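Single chain ahead, written as structure tokens, the form predicted on its own.
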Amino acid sequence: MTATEPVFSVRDLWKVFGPKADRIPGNAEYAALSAEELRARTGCTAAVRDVSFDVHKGEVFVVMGLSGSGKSTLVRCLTRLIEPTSGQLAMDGEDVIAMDKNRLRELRRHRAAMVFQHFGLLPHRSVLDNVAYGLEIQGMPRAERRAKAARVAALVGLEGLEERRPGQLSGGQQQRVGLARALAVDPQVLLFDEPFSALDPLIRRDMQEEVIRLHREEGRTMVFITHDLNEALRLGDRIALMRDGGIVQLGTPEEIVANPADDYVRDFVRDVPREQVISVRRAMRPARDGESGSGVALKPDTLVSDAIEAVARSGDYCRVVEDGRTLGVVGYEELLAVVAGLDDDAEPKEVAAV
């Protein structure tokens, strides 16, 4: 990841609901209590519990967890739609907690745009005017904002639908309007709060593809909230897996599937097709004499599923090559060990390059 200033920097963040909530963070008496025990003892619910992470420029950072894990509360804390109880929160190095109302309004209107599960479209307005709504709030002249809205609508596949009303659109099309409205204000960060969970599976997949395409073409920073593991693995550069308000594990999809932090995470990823997430960097072994100069070459980030096909086609091992150097080799034995989970707890191989 980039070494520049994080877009969001979160340290020791708490959000506690209940009486005298500010007594909970940092109190050693309550630190070891489960969520149920804390409620019973204090009448308080720690929706976000001592959370720390950075979101880097240009990454898709996924916050994942079951219902009640705190993920939606967390994303709302980032722009203070929900006020944190304690902790540090910065955007581009600027203290978000210390922002006054005007500065906070500017952050929400220009720098970080939300895309919600419920679209919140204005039913009496056309698609184009819904997309342009944030620009209208900013004071942009009508002709200019409609022209920009038309460009953004085309970007997300709404060309030809600009004059329809939301009630004339499918659920997937309505979600595209919500996405276009957020994009129109040209935010630095897009914050998605389970935006596709109400959509049919095929439409949901189309919208996931749309997010992947937009990220690839624009490189925009995204924070994406979901309860769906497959969605998290598909979209995320890194995933923060939450439980009872805290982060249980934070890592790349490959790290989480290959090295689950505890039994809770292990249960979560148990049914994931490992070969579709884990790369040959984790599967390779050192090259033996005579193996470094022959065999099909694969990049280190090649998925095991693709490597299995390559080995099947070649009938032999494949080399893992980076910058012209052979880092290691993989054959059926190494690849099938990944599929079977026999490589659990294995770290990425650091093999001397040949």
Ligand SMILES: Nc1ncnc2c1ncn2[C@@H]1O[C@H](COP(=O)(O)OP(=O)(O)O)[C@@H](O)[C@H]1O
Contents of the next structure:
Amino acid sequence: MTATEPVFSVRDLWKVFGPKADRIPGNAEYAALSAEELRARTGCTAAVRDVSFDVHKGEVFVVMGLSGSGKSTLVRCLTRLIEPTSGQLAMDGEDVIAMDKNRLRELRRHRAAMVFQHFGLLPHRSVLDNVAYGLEIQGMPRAERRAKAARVAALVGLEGLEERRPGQLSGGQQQRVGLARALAVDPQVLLFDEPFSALDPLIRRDMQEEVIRLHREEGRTMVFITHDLNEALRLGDRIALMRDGGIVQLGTPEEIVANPADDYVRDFVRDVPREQVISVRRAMRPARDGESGSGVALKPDTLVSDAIEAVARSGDYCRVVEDGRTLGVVGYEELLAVVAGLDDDAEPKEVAAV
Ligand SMILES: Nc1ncnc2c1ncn2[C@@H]1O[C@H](COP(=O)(O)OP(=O)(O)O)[C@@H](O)[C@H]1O
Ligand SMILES: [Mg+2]
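Following the display of the form predicted on its own, present the structure of the form predicted in complex with the ligand.
Whole complex next, starting from this chain.
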């Protein structure tokens, strides 16, 4: 395995539910049909429809889309909890489709751990034994697995609750147990299927912070499903936006908000506070004569919201500087254009007729 090998590599992946599902992938006639037409004509649902992407090592890869768009099916295909209908799938360069039962079991126990919305905790076991469950399945001796479980429980804020039963915990605490159980096996990648959707907004926010912290501290690769755009923008290094089984856009939060691939995506991101996602790299204009030598310097990834403050403090434009080089400048005009959404090149600007 090389350092640049993706954790997951997915090519032309299909999952079709229904009679004679095999006939759907690769058939040009069926490919032209909408999800509804396909269902009417064949009785089949293409839950995942010709999807290709890589998950890079160390990133949070978010799969976002409305309910029924194929998110859960796609992520379950990664470890073949659902068997793909066709396509290629590799983990660390190893062909997952070709794996036998033993190798697959090994993958699910050690290499990829899943965190679900409904925590799937064992009600009659203590928190500690729930956290240790995956280690028990791996065959780790009791004392050793309980010691490891205690460390991981503390890591996610469950200290002092180790001997409680799941029924004696709040929803947020139960989800911490689910998270700890997944972390305990020290998997190379964590897969989250809408883990926080059932939680109250404040607790949900706490859990998102927890994920961000874990990611920052451990650099663990994560695939995170959500139908919530704000959650996707907050957590994702990259976001794959799904619709009817296909990926309509794959990019960084900034790319998706600044350059929606089509009207569907544009509509999806309409209410996002753009200045909190878009950076000055996109907002800047070329420096004019004399401007590149003076003025406050900002890094290219400075958010527009922060740049507005910097410009307010300096009372003038700021320079966008990388490696000592001035890439461009931003002043109020450029920054407010982002806030107002007037920077979207893909969308023709309307000129008021007089
Ligand atoms: N076992 C199944 N049999 C038939 N259809 C299914 C099955 N599982 C999911 N589907 C269908 O596949 C589509 C995608 O479902 P799912 O992956 O659960 O979407 P999401 O997680 O985005 O809500 C939906 O139309 C759903 O009804
Ligand atoms: Mg789902």
